[in-house]
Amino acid sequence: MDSERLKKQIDFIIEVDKLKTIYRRSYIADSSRKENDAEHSWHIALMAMILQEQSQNKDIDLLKVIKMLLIHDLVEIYAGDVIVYDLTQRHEQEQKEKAASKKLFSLLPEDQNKEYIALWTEFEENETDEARFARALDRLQPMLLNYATHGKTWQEAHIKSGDVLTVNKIINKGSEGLWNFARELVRDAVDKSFLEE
């Protein structure tokens, strides 16, 4: 047994437990509290398993998608979370997250460091079928929670339907079916006054 390798892996595992302390803007479906990043990552990984058939590419590498979904927000341990609708903050956040990815994944043994940096970068660049599907799920999940909470986060942040559609249009790259569903969800949210037009 390589004890140094195992120590690095355990240190990383303990470090990423901090993801449970990073709270997002989205409320959980019963509106009782905001969700944390660990819950979000679990939820979208489960969504990938259930919604795999909705991917543009039916031969998608599901394990790779799940890996991306489980690690993509780990960088928020150091970089924090920002609302996706604030485009100014999003640009600044990209730089913070890139630096955070190097810091965090360097805790791992070299081979895993390289693998996880590559997966995180692939997710961010959004060029492969797996990344596109993963990003689609990452954007759809908060929309589902917003709808379930009658637009609680949308209303608190004064988000309008056009903002939701513009920012989440990326869903279409990963799944046309999920994008059609998302657009219907927005229309229904407007009709029910969960979201302003």
The other form holds:
Number of protein chains: 2
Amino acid sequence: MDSERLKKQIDFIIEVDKLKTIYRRSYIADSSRKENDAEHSWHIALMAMILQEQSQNKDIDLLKVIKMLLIHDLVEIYAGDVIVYDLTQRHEQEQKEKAASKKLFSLLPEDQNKEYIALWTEFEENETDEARFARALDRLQPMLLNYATHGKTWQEAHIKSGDVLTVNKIINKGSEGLWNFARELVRDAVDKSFLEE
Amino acid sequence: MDSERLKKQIDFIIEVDKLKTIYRRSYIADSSRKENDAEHSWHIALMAMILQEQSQNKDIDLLKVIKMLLIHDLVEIYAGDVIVYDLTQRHEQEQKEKAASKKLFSLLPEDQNKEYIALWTEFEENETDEARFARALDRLQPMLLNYATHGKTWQEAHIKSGDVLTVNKIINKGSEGLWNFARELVRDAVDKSFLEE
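Let's see the other form, the form predicted together with another copy of the chain, since the form predicted alone is already up.
To see the whole picture, the full complex is given below, headed by that same chain.
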């Protein structure tokens, strides 16, 4: 056993435990508290398993989608979380996250460092079928939680239905079916006064 | 789009959000609070990605390992969590979890219900290479957290080093390398007084 290699991997595994302390804007479905990035990452990886058939390309590499989803938020350990509706902050955030990805993944052995940077970059660039489907799930999940909590985060951040549709239309690139579902959810949320028109 | 099918899947996805409210005995690595099952499931799925080469059979189906890890604790939504060191409770728990698995996975469309029951049963039976490696990770992760928190849960539950080795030797079935690592970790934890001899 290459114990130097294993030591690096274990140190990385302990370091990323910090993802459990990065809190998001979304509340968990029972409204009791905000969700953290580790829980969110688990939830969307499970969604990928269940909703694979909704991908625009049904023959996607599901393992790659799940790998991307399990690691996509790790950069927030060093860069923090920013709400998707703040476009100015999001640009600065991209730079911070790129630096964070270099710092974090370099804890791993060199071959895995390269693999994880490549996976993270693929997710960010949103060009492959796998990245597009992964991104669609990453955007749909907070909408589901918002709906389940009767619009808690939408109301706290003064988000309107037009904002939700504009910011999340990227879902359509990964899954037309899920985008149709998301649009119905927004209409229904407006009808029920969870979300302002 | 089969909207009845998608509705079932989305309802399941919301129902399993409750995994975020099932707290374990382990503390997260910074000792600030206990870990929940959703975070734990994310952590061990990520460990499977990073440590695949440590599996006794290097040609395992990693996607299947990760699927098992993402769903293995879902039954605790209805059955609750039991510490691995309580052997009497663990037997009763098996019966409760079996009933819980039927109740929970039947929310999914029939084909997925069957698939998930099969995955969960495979993990529980611990006979295939995939299940054995998944189980090894599920047991190693709380040991890593215990070490990182200077033995917090071990001390609270009055666990001794012999108990840790007996209860977790199942790691050896999935990965000799990780079992050797785990034994070194226990020795080191005793030396540092994180764990009683």
